[in-house]
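So this first bit is one chain, no partners, the form predicted alone, shown in structure tokens.
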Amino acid sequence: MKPNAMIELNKVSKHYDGTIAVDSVDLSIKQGDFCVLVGTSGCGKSTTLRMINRLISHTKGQIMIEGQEIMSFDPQSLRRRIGYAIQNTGLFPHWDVARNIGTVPKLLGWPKHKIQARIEELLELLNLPYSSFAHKYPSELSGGQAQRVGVARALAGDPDILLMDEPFGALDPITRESLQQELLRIQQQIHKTIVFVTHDMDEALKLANHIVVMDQGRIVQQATPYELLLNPANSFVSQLLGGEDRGLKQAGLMHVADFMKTNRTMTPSDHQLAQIKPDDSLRLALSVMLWHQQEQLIVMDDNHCVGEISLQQIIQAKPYADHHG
């Protein structure tokens, strides 16, 4: 087993009646990683995810959780220690939000006061006020709210591992982006090991610190977002990344704060320049420049000028660290 590996797959395959869905996959996911499996439909990414918690049994190979082979666990106890969130949320329609979230802690034998405290904690974490949402039923929630409850339920038993299978795939773009930001914010606080499946490369680049590209049941490349953009392994990966659009995607991973000129005070003429924030991406800065037809922006933080950034600085920008540190 590799050092710090929370999940490890060694030569794992899945066969269905002679068809190979997953073909000899080797994968090591470290504790605290946000690992995204990405690829086209039918590439084996969801099958790989579901083999980790034994919703699907693997045909060959070995899957380890913290150094222990998953076949040595009782399937139900294994699933209770691994959070699982899916696209349609899987909420029980006749149970209210609080009861849905409390399902796994109850199965784990937690006392009532601890379950109640966990429900309140998670609703607060996901920006769903307890008084407003705890006693609503799934049919009374918007798609984004229901997905938040699904994530809360997956986290309820305080699992070390969270598996997420296309959880935001059915949502509109605005809600989807909001939940992506929410998930990143939550991960900064709770530091779970997350394995996330998507067919959307932009979503993968935004969320992951470890991207695994799959094609025809095999891993064709795994790397950090920056490494993937800079050195795609083949034409398939390059096409998945958007081909010539890779430069803009790379700019989306870099922040104004890392490339701006600092120690600058505002001058009267600066009020004619458009503004950007330090934590905005270089891609957004470029968009603002194009929209305002300006080659320079003022960087503002809490109504204070903290620097400037030019088109030339963006063009010359080189990534030097992974965007998730």
Contents of the next structure:
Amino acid sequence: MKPNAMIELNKVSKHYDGTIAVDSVDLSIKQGDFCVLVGTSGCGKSTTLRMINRLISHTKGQIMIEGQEIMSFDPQSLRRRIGYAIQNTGLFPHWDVARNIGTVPKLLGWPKHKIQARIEELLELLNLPYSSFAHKYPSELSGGQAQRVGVARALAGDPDILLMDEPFGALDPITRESLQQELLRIQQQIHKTIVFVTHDMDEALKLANHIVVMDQGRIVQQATPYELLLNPANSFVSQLLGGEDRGLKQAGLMHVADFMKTNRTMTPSDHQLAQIKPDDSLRLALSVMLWHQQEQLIVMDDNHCVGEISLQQIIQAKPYADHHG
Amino acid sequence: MFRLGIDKVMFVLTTASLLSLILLDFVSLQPNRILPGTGHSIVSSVGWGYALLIILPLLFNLFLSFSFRKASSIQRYSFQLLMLILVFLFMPMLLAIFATQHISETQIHARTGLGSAFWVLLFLTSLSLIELKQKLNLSRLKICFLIILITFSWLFFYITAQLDTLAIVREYTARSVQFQQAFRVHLYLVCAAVMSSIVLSTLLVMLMRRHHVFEKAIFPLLNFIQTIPSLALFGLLIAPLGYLAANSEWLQSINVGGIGWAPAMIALIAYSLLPMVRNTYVALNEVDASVIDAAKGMGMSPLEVFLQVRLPLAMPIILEGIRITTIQAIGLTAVAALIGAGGLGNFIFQGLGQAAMDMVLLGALPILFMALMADLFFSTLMSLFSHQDKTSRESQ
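Show the other one: the form predicted in complex with its partner chain, since we just had the form predicted alone.
Next comes the full complex, and the chain you just saw is listed first.
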């Protein structure tokens, strides 16, 4: 067993009378990892996730959390230390937002003032002002707001592990995009171990530092997003990666700042060139070039020029092997 | 732009009320219980002066159902509501005035029968009230207040003995002891039947949730019972219960027999089970699976999931089942009078036998009142549980 593995699955299987949903899965997730299980529907990714908090009991193998077999815990106390967020939010419609978020702290028997403080802290973290949201009911929230509350509720008991089962699956693309950004921002602040299930490879590439591709109950490949893009294990993985679209997906993971030519001062002719920010992706830079029909862009950071990037530099960009998080 | 809008519902209701007052008898003067009375229109009964107390507010409402300019409709509806309340308050007063004008103290058998215009007016103004309640979005509390206000105006005229000549009051005074007794019996039967059904259906639902095979047996049985006509079921129970009672002293000692409270209670419970079991079972099963999944995933124990999530979310539909059952039991208990169970049905069937309509009313009106109160009680209780409904209503 690896020393700093937060979650460890050893030859874990799940059989449902005759059919095999998950087949001998080995998986090790480190403390602070953002691990995304990705695959088509029915591939066993959700089942794998739900076995970790014992919502589904595994048939064979071992699941360890911090080195302890999960069957040695009482299921309720196990679940109370693992955050859980799901696609349809599962918010309790008869409780207001504050009470929904306070669910796990209350189950854990926290004192009232501590629960209250935690609710305020989490609403602030999720950009939901306490005064206008705490006493709303789930039916009064938009899809995005409801899912923010769902994430806040999952974090409420300050768990080390966060399980998320397609949490953004039902949202429109714009809301999904902003919630993904927010989740990355939050993860940088709180460093939880996150296990995230999705069928959307773009989402996986964007969020994960550890992608696990599953098919028919087995793990097909696990790698960092870059490795996955560079060396897909088989045609199934490259198909999931979008085939010929891979180039763009890869460019979407690389930042302008890492490839631009720096030490450049503005010249009067630069005003005709389109601009881009250093933390934008190469994919966006390419799109801006196509749109403006220019082979060169000015990189601007807070209204002053920090460099330039050319089509040539984008095409020759070599993905950094181990980065992103 | 000048545009003549018209509130069709209020216009029709008010016009019909006015027409009924003009064309139909408001009250009738009966020399005694049996002889048919002589009808009086509202004007001939109390004279124009008093008749205007009701006619004027109605005319005003008719006028208000046209909107001439963009006056606030809330104001218009509030005025209409005020006028309706006046109509309701003046109705007992007119009856009292009619009595003092037409019946002297010596005519101890003479009585005021309520004419068709009175009932039509009562019906139409109640409809208008419901219409305005929806338009003004009145809260339940305000409705309760209105009902209490109107009830008090009737009570005031009753207690001050001004309604003593009213036929239904005459019937009541002649049988006040029996009435109170019957009312109590009726209430007890309904409460006991509903309570036992709640306990029984809870047990049945628990059984069905534990073992799904029972579902296949219980629902067809309950459905079958529901198809038996109530009178037939009462009749069917006479023989077996009579036999049991004849062979058991204990049963005799608690007054169980082929007729009386026992068969009534059994039949009432049997009819109550289907709506209650069905609503409870369906409500508990239909709770959103993702909510239950989340509750489990948060680490709630099975009991916590049930008590904190499943039950409260199912509560509005469970209460709806209890509401239907209670109202149904209130009505069925009237029929149970036929097998000697007592209750307000006694007056209905006696009245029918003696062709004394006022006596039928003495039984029927309290049953109606009881059903309305039960409805109000349970819908208030239901609204406490449904936050989703509350918010959707507010946003309308």
